[in-house]
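One chain follows as structure tokens, the form predicted on its own.
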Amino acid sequence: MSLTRRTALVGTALAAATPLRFARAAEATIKIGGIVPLTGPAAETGKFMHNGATMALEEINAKGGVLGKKLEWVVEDDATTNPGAVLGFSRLVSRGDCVAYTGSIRSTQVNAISPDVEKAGKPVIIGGTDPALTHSGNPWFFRTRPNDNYSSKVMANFGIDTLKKKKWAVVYATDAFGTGGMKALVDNLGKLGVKPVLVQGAADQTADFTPVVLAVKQANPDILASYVTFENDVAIFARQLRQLGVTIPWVGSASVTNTATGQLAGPAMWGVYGVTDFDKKASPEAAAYYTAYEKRFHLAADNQSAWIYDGLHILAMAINEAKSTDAQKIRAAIMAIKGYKGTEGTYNFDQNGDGLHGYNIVQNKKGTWAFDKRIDFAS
């Protein structure tokens, strides 16, 4: 069977995209389910999510893994559409052997799984920031990112009191990643008594955003904040930015700290600000992982493999914390976990099912991100 349809990982990277006999991993397993984008725009970013989760399953097994057992991550593909995720996770609910779940980074393809996972009644580990993912009563959704609640309060708050800017223009992904962040940041904007100048929203994969360039400059604001979901878009858009002349400062979500987001946009994203959940500078812990990234993938750790491995790190300390397999058992040690110091940070889980409750401000430095503060709320 094709790997960019179904393989397992037991600790170990990922196998090149060739054809393969997927083997049934042995009965001593504890297997974790996990949708990911093998195919699609975000192939490449998936990448990421892989090397996060093979680091992450190489530490819990060789110290023992999970119950006595080593842990299994298996794999599908959710090709980087809703459809895709909605067929990936609805495979591994009818395989009938994992214990809990993990999601996408994309909040758009979290909310579009939503149902099914509420119907699995199983834990599912996400890293889409969408506000309402955990807010909408589905009691199985635990985030290993903090939602843009955070994100939009800290740049609002950056932008306003740190950069002395009143003239906002939003711009945002239609989709439920970039509509949750854009809404959030026009409250928290609001709350501190600016109204944007410009809310302009563009669809993902859009190939050419000189419409929305053009609004921005006829907006005339004096600083610029997005949530835009991709990668590419962002690069993009940053080009574009550039060759019709904005200069103003920008200070976008955290995909314009990806580094894939840097290696396509280049020179376009010097200077801008960013609002991510991720820095190697953010703490001992994320600098330890940033090293051991670099130096296993020869590649700059970022937020796309963060939450993967703090997630897997996570539902192998409540299963052992739970001593049992059960479900409710397991979510129940989720939700007691406080204090943990992962990679994006200390641990606290609230009601709601979200871990984290902070942010890092950053500024590309002609190609660096150089890290300002980090700023956590208490819920």
Given for the second form:
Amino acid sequence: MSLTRRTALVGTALAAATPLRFARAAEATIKIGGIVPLTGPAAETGKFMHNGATMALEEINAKGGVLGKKLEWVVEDDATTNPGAVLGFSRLVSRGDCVAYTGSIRSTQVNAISPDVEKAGKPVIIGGTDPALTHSGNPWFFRTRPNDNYSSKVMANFGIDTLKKKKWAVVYATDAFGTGGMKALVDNLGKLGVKPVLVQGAADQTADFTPVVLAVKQANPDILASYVTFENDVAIFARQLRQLGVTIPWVGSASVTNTATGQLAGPAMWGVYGVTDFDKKASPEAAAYYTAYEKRFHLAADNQSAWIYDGLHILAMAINEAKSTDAQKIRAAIMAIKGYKGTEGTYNFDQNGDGLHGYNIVQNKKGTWAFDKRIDFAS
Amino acid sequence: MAMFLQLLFTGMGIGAVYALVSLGFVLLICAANIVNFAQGDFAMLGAYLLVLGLNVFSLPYPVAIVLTILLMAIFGVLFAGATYWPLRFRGALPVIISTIGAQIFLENIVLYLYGPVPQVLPGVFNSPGFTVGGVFMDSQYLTILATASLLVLLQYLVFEKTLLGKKIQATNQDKEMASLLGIPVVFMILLTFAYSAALGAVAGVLVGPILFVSVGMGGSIALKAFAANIIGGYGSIPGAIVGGLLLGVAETFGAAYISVPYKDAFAFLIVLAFLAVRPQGLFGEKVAEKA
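Complement to the form predicted on its own: the form predicted together with its partner chain:
Whole complex next, starting from this chain.
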């Protein structure tokens, strides 16, 4: 056999690869699988998630990792679609080496993977805030954001008690998140004796909100509440609201406070109240995280990175506490977490797997979000 | 009444964008007999080029717009070279598939270069608009309507009154005959690609300040533009314009008076109705089955 250039090249490559493979085996990691929107309309969320996770992993591994090994986060793209989420999750499961998972911040995608999560039988950290996700009997979801029972309760209380407004218009996205939030809000308003004058849905990625704004104008409310999912939708809605002369107080779900929303909408968002799970002024932990994140990525941190940052810390803590990667033991350890001070609030996991039970109220003051107050409920 | 006029105004504005992208579709259908699935990405690329020109190179607005359109015209030729030219003798389908490939490639390359965060594009005018009789006239929608009308007029003049336009039309009608008459067919086809990409860029530059500039912005516009094309008549130039405007107005009114969440459904319901009742569209000619 003559030594051709190709065989020489292949030989060199093999020789180079062999020690690498051994090194890998010696440095085995404990893996958490994650579905992340790397592409599609929520790709900006994916970037924030990646940043938050990177910070959490560095901190965890600097402190010795989990069970003496490094913690690793392996991701699959969910393309911001339900089929993408299902496919990504099944890819992660079929790897066979993930001890737990992180899911989506979008309720509709969490909903989509729910049956597969039950089959996989391992803990999944989620950020979707539709209350039903942790209330429909799936024991493997653990939420590191407060659900929309609480956000809507805070919105209703704040609007009625503090702002003294009784004529409500509710605008929501017709996906799982928006619909869940709208239902919870209408329910909580009802408990306070208020029936909204308008409940108006709109599909995600609606290019033009003129019909919605005109419906709001016609209903003549004195306060507007919103559960809109995507930042660009919030921004377009905000701009058209202002252009068509709607100036009533507006209390929005967390997406109104997202960094991207503010950048896109500019002055159209001034004065808007937001109900948000993450605020840098809510706690010293949140403040420290915000500062570190800004220093590292030159971006303002928001809930889109904070939930996954907390989630990975909670998983690492639970695995260390359980002294095992057994799914049931990790589950029990997460459920036992009480009083853990994360960036999103103080975690006390309840029987449903919800870790947090309160929200912050913030107001957009000429582009910066001013912390108003935090309202916590006893689970 | 004010509400009706407001809806009509925004519907026409959105419709004009559909019309411009639809026009780009139709020109390529005529010239090369292909449906270009990357047509929406011409709009997306145009908008990103303008963002680049304004925010990174700090060019004055008019200079940045002219540069964007010129660069996109050149890009149209390159696009033809990559997707159409190598497959031109293999029938329409392989070319269509290769434009789908180009679409995926372009969107992901922009996602890689620019990241997923939507970009803000300033409008042509500083003022957001003004109110007349309770109707808010968004300055950007006005710009869109004015530009679209001007372009349509210009195109009509070029196509009907100049030799170049007649040559392009002849090429579209019968390439063999045109080449026998000494018309440089290849040049005409490349010119059409360049013009189609430039039209896409104009649409992107116009709609960017309203919808923001993101990788996915072209996708939904292109889908509606294609629907407009079917309504107006497959491959009909006046059909593309009327179809686009009709679709924009219909979906806005449908959303306001029937149901907002099903807004996108109206567009496609209309397409289904046309396919069932008048498949040749508004301006299309009935194509007789060839023996």
